[in-house]
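Just the one chain here, laid out as structure tokens, in the form predicted alone.
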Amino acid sequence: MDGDTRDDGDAALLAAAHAAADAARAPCLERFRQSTLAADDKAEASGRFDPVTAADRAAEIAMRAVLARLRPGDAVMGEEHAPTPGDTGFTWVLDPIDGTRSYMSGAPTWGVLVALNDGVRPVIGLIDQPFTGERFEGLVRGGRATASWTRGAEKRALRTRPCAALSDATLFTTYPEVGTAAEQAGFNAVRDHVRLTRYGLDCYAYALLAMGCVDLVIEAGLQPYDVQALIPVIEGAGGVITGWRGEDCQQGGRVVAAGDAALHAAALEILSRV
């Protein structure tokens, strides 16, 4: 994204974002594929496995610290620690490691998200690997509405591809039980209309969307801090990212992403049933 697109409030903006991710990359990195990695059971009391890491909690007061000093006035909401009140009509929405399973298992399709919400919707999202270095931004504020990737000094613009036919699609969830039984039907009559299935990658397979080696995205169950990072790149690449009816999904819950407007609406014509 050039620097003319700009006005001096984005930038501002957009600087902390990526400071804030900086701040992110060595508390993950250190961990990663270490041995000596625990993890704790954030859901032990329901049976099913929701991990935290050291590396999250790290990685989370890395980037709030950054950003109490660069824009204290702005609240913050993160996975891991408790909100921070603001002034500001800005809210931060953190999640340090999306994807906790994956780098776990020393998988790199794990990512940092880092959302600027106006009190409206998210208008920066950003979404960071650091084991590979890529940054997947969005912008969407005052009638703009861009993305970019950058990896070292590599940078260009994102774009979704055209695809308008389930037929011709590659549809990614990150695991193969979608929700509840009835959002699992839902997502499994979509998946038998597409080319190609696969999972995992967590929010990474956003990111590809974005860049435009995926076309659609379907998910249940996301909570607030693992979607605002989301829309902005999305919609900044020229997509569409709902709920399962259409409507804002800013706070989580069900989730379909496509590249392709005419391919989100033959989604949701199957996913509204549900």
Second form
Protein chains: 2
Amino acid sequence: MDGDTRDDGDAALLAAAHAAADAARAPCLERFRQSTLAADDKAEASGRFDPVTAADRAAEIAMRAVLARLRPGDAVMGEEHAPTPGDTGFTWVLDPIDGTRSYMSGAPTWGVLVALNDGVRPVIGLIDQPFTGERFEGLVRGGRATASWTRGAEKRALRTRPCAALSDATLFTTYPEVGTAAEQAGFNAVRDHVRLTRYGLDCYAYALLAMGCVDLVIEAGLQPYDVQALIPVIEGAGGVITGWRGEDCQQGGRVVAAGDAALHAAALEILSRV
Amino acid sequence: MDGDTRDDGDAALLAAAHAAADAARAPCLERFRQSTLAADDKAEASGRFDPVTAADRAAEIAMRAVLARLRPGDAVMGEEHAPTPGDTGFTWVLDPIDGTRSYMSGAPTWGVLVALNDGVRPVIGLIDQPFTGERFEGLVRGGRATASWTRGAEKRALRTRPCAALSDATLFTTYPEVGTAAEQAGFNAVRDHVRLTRYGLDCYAYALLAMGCVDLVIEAGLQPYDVQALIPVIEGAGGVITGWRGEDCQQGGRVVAAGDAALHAAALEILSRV
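Return the structure block for the form predicted in complex with a further copy of the same chain; the form predicted alone was the one displayed.
Expanding to the full complex; the earlier chain stays at the top.
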């Protein structure tokens, strides 16, 4: 399959991605908003509150089982379990629950992230929200770049909206405290130019950017599994997503996504000084 | 109807409240996530960004039409239109879209708020989220105090969770910038004691508190229509909601809601100094 750019190849890969996301829904929803929800603290030693739930682990196991069946030769990298090597050149990158704090708080703004990396870049990305039943899909492969939203029988193409100026932009980030002191200062410098800043949506903010409802998302300290699924969704919808110096961001770190390339350039001009 | 505390009186009042919330759903959803969404700026002169959408106005008109038919003698007070006087002693307090910024950003965390005030206090409150299809209902009247959540055919009782200590609490507020400088300092003093602080959910944070997913919500600068529907939902679920000095908060202003009375007292001890 490596290097296969035919449409039927895309269809098989997309089908596997959707099957994996489907498998995550039940384990995630079973434990959502249950008062018995047990969280332990992955980063207890560092003093940082980073809850990992049984749902997170069960959802990754369910996704891995599907991929082992449908795509046995592919590598798998997930947030919760050890990497599985492969021999096809493809790697699945999974974040079973992106936004564990939203999940723990009962807010329907966390997401299941499924990405397929072809060894060069993520070529398929899914952002799934099991509670609302929404799925945001992006495909950037073999000259194709598309993105769509589905919710049950409803389907629409995703397309970012024009917004060239920071002064017209709606900006999202997950926490008001963004990364290091220098990163915080860079973020604040952009924030001071935009029309509206909002907090707290994790991956869902990128999904809303792809939908044309939000103009700019800026974060720091991301992991590869936090960002790989977002890239095809944003790019497939016509947006731009890079690091703060315009570099490839598939390894995570500092990320800036914009619906409009001119807005992305305006944000980069400020952020690249950090 | 004034002073009617029989169950059948409650049932008729609840039916009218639900009919009003039902009527708001279509006008809200028709315009949700539409790129043609037009926002003007109610507070343009003050320089504050406060979008009011066509959806906001259309939803209030739809709710008022239902109430004029089902409860012709009741007064109506809404965010968007002039008050309607009544002669029954009951006043409906409506906020067609609480969380207009969430609405404009496409996030499913805004809500339609419907409250019924008996002249002394809000006795019925509904928090409706048309996109997720969720409705949070509270009734505090004639010795009854109940709250429930429905989504289509699903229904469950709402019950806050025990959490007596600030150090165990999840705190929500809508913006990191909370009210005046003094109010901000009071909020920050509480924030510095809690386990986790999250931003951005508007009325939905109070709904999640009633559901036992969140422990504490603190805000300032609220209007009566922002808070009246929340009071029966929080109290019906076993929580406490007051002003920052423990006073009645139905007129808005500074509000602190907690799922556990001991936690509410701990937060008040800090906030009452403001």
